[in-house]
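A single chain comes next, written as structure tokens; it is the form predicted on its own.
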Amino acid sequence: MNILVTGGAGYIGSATSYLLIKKKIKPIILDKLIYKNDSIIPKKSTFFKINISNLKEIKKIIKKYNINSVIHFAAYKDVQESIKRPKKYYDNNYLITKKFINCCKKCGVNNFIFSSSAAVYGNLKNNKKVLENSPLKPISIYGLTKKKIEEHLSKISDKKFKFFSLRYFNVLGADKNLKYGPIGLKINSFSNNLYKSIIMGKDFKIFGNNHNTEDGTPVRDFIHVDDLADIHYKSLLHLIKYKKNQICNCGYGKAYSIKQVVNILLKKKETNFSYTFDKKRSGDISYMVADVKKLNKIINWRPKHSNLKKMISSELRWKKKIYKF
């Protein structure tokens, strides 16, 4: 199996290029480094720096190593900066990706696994579990240009070259050796602005205690990077197997408010921090838990590492080892 994976050196990548490994699976990885730390890249892989715009090399390495599946991370992820900088996560995470896709069909590529997002969803009218095919009504940039690959995709799709397309929840965790863990501190996720408050002594904002949510705060639906890797591994089995296109939820299903969470950290002695409440921003969704029952059936899949105080113990030991503060 010759598997092409791009941003294999980022958070989410990484975890699944390790597991690839283990199951005896030497990944190509692509990734122009844009958070300059190549430390998490395995070093059993082989690494290339590039940006999947870069066509012509594509095309060599695809032909070079016979590359029948590729597992696409390569993303801009932070979705406050793409209503900022729209024009930035439109062309890259739409433009050059739909043109990076059709370049792996003309290949040869086969089996195409796909890194989406919940923030297809946007807001719903009902705090309920989302279903695949409930309405696509993303408010975000970000959410759109994933919106639009899964369209594309669909669009190309042949008995030839098929897609299996995963949208993701919120991802936390590390790995419990420290090879691997997110990186980039300048995003505004969760367990950024958690690690900022709890080293840096400052107040952990919560944005919006107005939310139409049971205490007014955002409500999350959280997956560890290790069980998002698993499902990337056995999608693509199962995509090699059936060859039939796939969309589906990646979470647990469990619902916790951020205001909930904060509560169970600060019921642990080693983790203290304050927080308050900010106005709520643009492009935050208020309510986003998956129902994950399409998942479990197809690849037959269960979660592994679902214990919330230990992922996020495991990334902030993990955010302490590579910030070194």
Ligand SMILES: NC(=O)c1ccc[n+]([C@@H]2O[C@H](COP(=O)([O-])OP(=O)(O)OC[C@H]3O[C@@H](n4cnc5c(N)ncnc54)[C@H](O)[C@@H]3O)[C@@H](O)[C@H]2O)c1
The other form holds:
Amino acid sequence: MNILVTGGAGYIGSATSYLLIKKKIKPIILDKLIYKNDSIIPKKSTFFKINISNLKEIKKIIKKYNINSVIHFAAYKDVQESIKRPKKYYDNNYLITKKFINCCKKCGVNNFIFSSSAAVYGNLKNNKKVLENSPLKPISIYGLTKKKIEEHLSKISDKKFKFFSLRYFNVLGADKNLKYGPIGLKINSFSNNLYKSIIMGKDFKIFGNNHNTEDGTPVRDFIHVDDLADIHYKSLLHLIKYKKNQICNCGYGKAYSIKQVVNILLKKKETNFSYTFDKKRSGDISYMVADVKKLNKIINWRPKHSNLKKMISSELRWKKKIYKF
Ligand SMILES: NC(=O)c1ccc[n+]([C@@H]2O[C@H](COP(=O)([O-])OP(=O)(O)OC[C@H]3O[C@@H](n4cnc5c(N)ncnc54)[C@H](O)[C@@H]3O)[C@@H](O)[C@H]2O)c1
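Show the form predicted together with this ligand, please, the one above being the form predicted on its own.
Zooming out: every chain and molecule, the one shown earlier first.
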């Protein structure tokens, strides 16, 4: 079976492609290589350096490889950048993505898996685990584009075209053999900032100590990239078998405040760093923890890599390798 994987030269797309290969499924990867780095792409995949806006070529690829199912990771993902450069995100993550989806449907694709995000929810009134049917009030353009694509998928879905929308919470970790992990050190992410503090000696900034949470710092639900890749594999099999649209949260349902994570790391000599508090950033959600009962039930999934310290240390090892520190 051939599966089209967009964004397969990125973090989660490469992890999922490696898993598909292990399961004897061939990923046909499309990626425009924003990080100019193709070393993460599995050798056993077929790779095309292409923008998903190039529909003429995409039609040819779908036909040539007899594509029935698509896993769509390609997008920009920096929430803070989306606030500064809304058009860049609206164009790529919404307009181009929408046309790409329409093209897939027209070419006879039946199963479509979409990388959505917890950013669709926005700030909730009470600090409870969020359910898939909670109101969607994104507070960033990034979150809005994910919400609009989910709406589009629901609108165009029919008997022949079904989708899974997976709302990821905070993704962390790298492959234990360091074949894949997050790329793009410029991205404003918790783990990039942590790396710059532990390895490069910069102060770690906690953005806001006045969030509406127990210790005032943002609360997150971290999920290991290998567990997320497994969710994609199981969701794909489920979609092919049951042909039913689903929207599912992807996390562990475990709440960690940023200060709690910092304190866990500071207990070990090798993950020592100094930290300061900075102003709360717009676009940052205060409390975001997944209720994952739906996912657990539908695809019968259980996490295998939920140890937070191990998640962080695998990612630090990966970053030391790729940034040659
Ligand atoms: N990493 C996270 O914590 C997280 C959380 C929630 C949702 N997501 C979503 O998951 C998906 C994958 O995230 P990631 O962390 O692997 O990101 P990533 O930046 O590592 O990978 C994205 C890949 O998509 C490619 N791409 C972007 N626009 C493209 C286009 N128009 N045509 C072709 N290729 C294009 C990039 O070159 C890149 O290789 C994204 O849709 C992201 O929004 C990620």
